[in-house]
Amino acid sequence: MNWFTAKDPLKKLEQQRQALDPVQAGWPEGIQAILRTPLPSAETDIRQLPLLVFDFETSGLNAERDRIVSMGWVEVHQGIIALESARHLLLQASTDTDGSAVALHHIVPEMQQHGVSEAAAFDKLWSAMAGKVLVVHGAVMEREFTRQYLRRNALPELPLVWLDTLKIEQAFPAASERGAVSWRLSDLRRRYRLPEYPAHHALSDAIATAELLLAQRFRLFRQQPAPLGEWVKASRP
């Protein structure tokens, strides 16, 4: 599978690494762990690669005026599923809940009050994904409340290494797929013959993203080298 090698995608992520100087004051520490950390080359086994598998539920579905009402992540060691990694927060209210989003997650106000605070969350989250490539189903949610989150409290743009497991699916699609009408999180997961779990829980989704990933990795390369910088590119939005 070499329908694209030409250009090293992850060469501008490592250069956008390098230009910004992680000792600053005021800076999360797992966000200078970010920053300290050198990229993987794009010819690297993702086998070889931790990664970090994640979810976020939210208030609503706009990154400017809604929050992250829960997080779930999990990490993936050597093709493994470390459950032991495994993490579920609840975040503080801090805006007001859609109820349509409710009647998904199930997360009301009142749970809230015990979650910890926005802050918080991200301070663990950043400390997670630090020398690891992350993975999520779907990834428009959480690359823009992650990059809203930053711009609010003025902190840089990282050199964070996506993959989304929906896009690589409609990358390469098998061939039941050509013509498929729904790429959610539980539809691939039923062509898989993966088992069902229940959805809108972010830890739930995170580990059904982790072994869908692995699935995924199987039927495309099976014991062969599976290239980032080809994940990558599929997983671009």
The other form holds:
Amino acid sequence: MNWFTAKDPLKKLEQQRQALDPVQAGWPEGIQAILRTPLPSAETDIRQLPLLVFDFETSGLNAERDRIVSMGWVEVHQGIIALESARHLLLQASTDTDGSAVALHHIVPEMQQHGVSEAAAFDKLWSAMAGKVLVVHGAVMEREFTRQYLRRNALPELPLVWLDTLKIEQAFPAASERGAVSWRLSDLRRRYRLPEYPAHHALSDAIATAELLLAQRFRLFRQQPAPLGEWVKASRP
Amino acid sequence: MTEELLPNIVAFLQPIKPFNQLPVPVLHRVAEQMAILYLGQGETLDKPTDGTGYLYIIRTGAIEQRHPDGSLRARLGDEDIFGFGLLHESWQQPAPDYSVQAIDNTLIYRIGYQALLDAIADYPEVVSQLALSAWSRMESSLNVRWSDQEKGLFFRPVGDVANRNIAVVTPQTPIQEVARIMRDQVRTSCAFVVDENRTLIGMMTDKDMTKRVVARGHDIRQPIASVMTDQLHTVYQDELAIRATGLMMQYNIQNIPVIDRQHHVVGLVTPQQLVQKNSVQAIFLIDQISRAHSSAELQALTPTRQAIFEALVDGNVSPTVIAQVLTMIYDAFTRRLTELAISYLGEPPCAWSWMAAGSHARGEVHLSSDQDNALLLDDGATDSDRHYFNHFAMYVCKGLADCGYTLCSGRFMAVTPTWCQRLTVWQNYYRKWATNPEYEWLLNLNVFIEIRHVAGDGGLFRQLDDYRHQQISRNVKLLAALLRNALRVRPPLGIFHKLVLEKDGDNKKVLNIKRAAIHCLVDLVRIYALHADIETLNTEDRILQLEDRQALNEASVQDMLGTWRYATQLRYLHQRLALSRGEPPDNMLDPARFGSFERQHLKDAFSIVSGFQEAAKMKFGG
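Could you present the same protein in the form predicted in complex with its partner chain, rather than the form predicted alone shown above?
Now the full complex is given, and it begins with the chain already shown.
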């Protein structure tokens, strides 16, 4: 399972981090914390690394036009999912009047009015991300919506380490998975004989993803160390 | 966090005992304190290094617990709770150590024990069910069962039923003055004697006045303290009336003082009170039995016996008292049948004793108890006398069978000629069994190792009983043989998902609670009791005496008692449920009817029994 190529993506990210001066007027504290923390090396066993597993529910697939409806995340330390770190944020609707959010996420407009602003939500998210490896199932959406937010608010591109449980499964499919099947979170979990959780709830999906990652770690590495570099490579978009 | 968080965790916890007794917002607080672990097949659970004690709930998968020597402690599956044994228990010397390994890929929810207790602090009944020691958890689970049905008089606090019109005197009051007070106090049959703190120290009934004062010509100017009864059976006013009934039946007494928690007497309860207000008349069953004129009349009383049993179980009466009451009823049926046999067959030609054996002798009767009995005859009995007693035994055994005490499948009954014998023959039996404890004889001894006189000549019985005791007590060779025999049956530790070992007549898998736990305990406790030369027959009494003689330490006694009461209670509850479904009340529990928490208790019970078997093996050398 040698997935190392000449270029180590983590080294590249670390260079990117060092090139940025964290102390910039107006940057949220969380972003400064991300920039202050050195990145882990490719050899580190992911069991030793703090992870932030998260999920966005959005009003659509287009990061430029659509918006984030809710965020949920949970931290994993030493291979243990700590529910006391679990957070779920509903984001305020701006002028969104299409019913898609309601239809998909059962979040009615009144609930959204009690939510937090997009800026406040991201500020909390940056703080949670600092010093952690990020884990998402099907990370394309979360990466795109994050990038869009940074761009819109004149913030720098951040040196974030992303793991994607969907890509990891596709890179190392179990024998039974050859010949392409569904890679949806709930279907993958069923294959790992993990319990059924309600879908389309950002926090519930984040916890579901965290469990899937632990199950993947055991299937792929058993008692052996699971070096971060291999996970990062397998997770590349 | 908002209410809707962690719905997956809360939905999982909601049906699981004892979490099902918590409202949803509290479950959310519990869920927030949890962590999720994944153990791949073959992986071992790391001991927490942060000094925190944790409980674990298996979400999906299976684990095995093993003792340090590698022997299996338990196998657990979905929804099982574990970790109690990994926590330090203050009353126990070292916390028992075991390792936990996944035998399947397993998802586990973990919660800090202290954090859990903090989250559920407002729900003491749930806290007690999550108590650290297995026996106290079992005991608390005995106390949470309450019937939702209309409870009737017997299930009301005795304080509601008691007569508060009572006569109270001091110990110095002259006897005549007490009699005068009793006369002036309307509708009371006794006086209570209290000290300067108003604590109840004695009582005097009108019957006592007749027997101890009038009949003996006792000086009526003497203080009442010189003649009063000072050994009292009392009930607290917040206890159930059925407990007072239990005491009346158990000790054959009519007047029971009702006291408050400061031991101040507040009332009196008598059978009249209970009968006046209730149609069940349970306490008169024994009276009715002793006056029945035929076997058919006795048979007609069987439904009343069942009604009393149901009332006792529904009233959450302790399994100890239920066993005592059922034993008294069994004795009463037996005694009356011997009387009826005599009136049918004529006077017996020689002295005899009708003996109860097995669980009936030990006072551990339940609703599916079958017959274990025997007849002991005077050594002068001739062959024709034995012929009389064969008919006698036939009459009694058939009568008992008609009253719901099924015939013994092993034919350990007086109606079998082998078990209807003269004193010397019985003495030979015991000598043979005790000196040459081979397997086929052990089977006989196992039934007759406990015997109790029920009817006939008590003096004759005592001759045999003394001989029996002399033969079997402190007999090292016999103890070793009994131990080997006791270890032939092991509790089903290899339980996983299903608690199952046997198949019943319909080929349905069932748990035989008698075989799996009750018998193992009876056998082990007997061995300890024989070793300590304890003469009492009842298993619970034996355990308590073993503690008095320091033959067992306090922790072991608590474990043994807790497990014993739990297992016997479980059987009574099962038999009660079977009756309400119109099924036969037997020992066969359907594991599908257990919740995961009950399964956990059972597993705790089995591992305690198994631990005692190991300890006995070490001590007595199997």
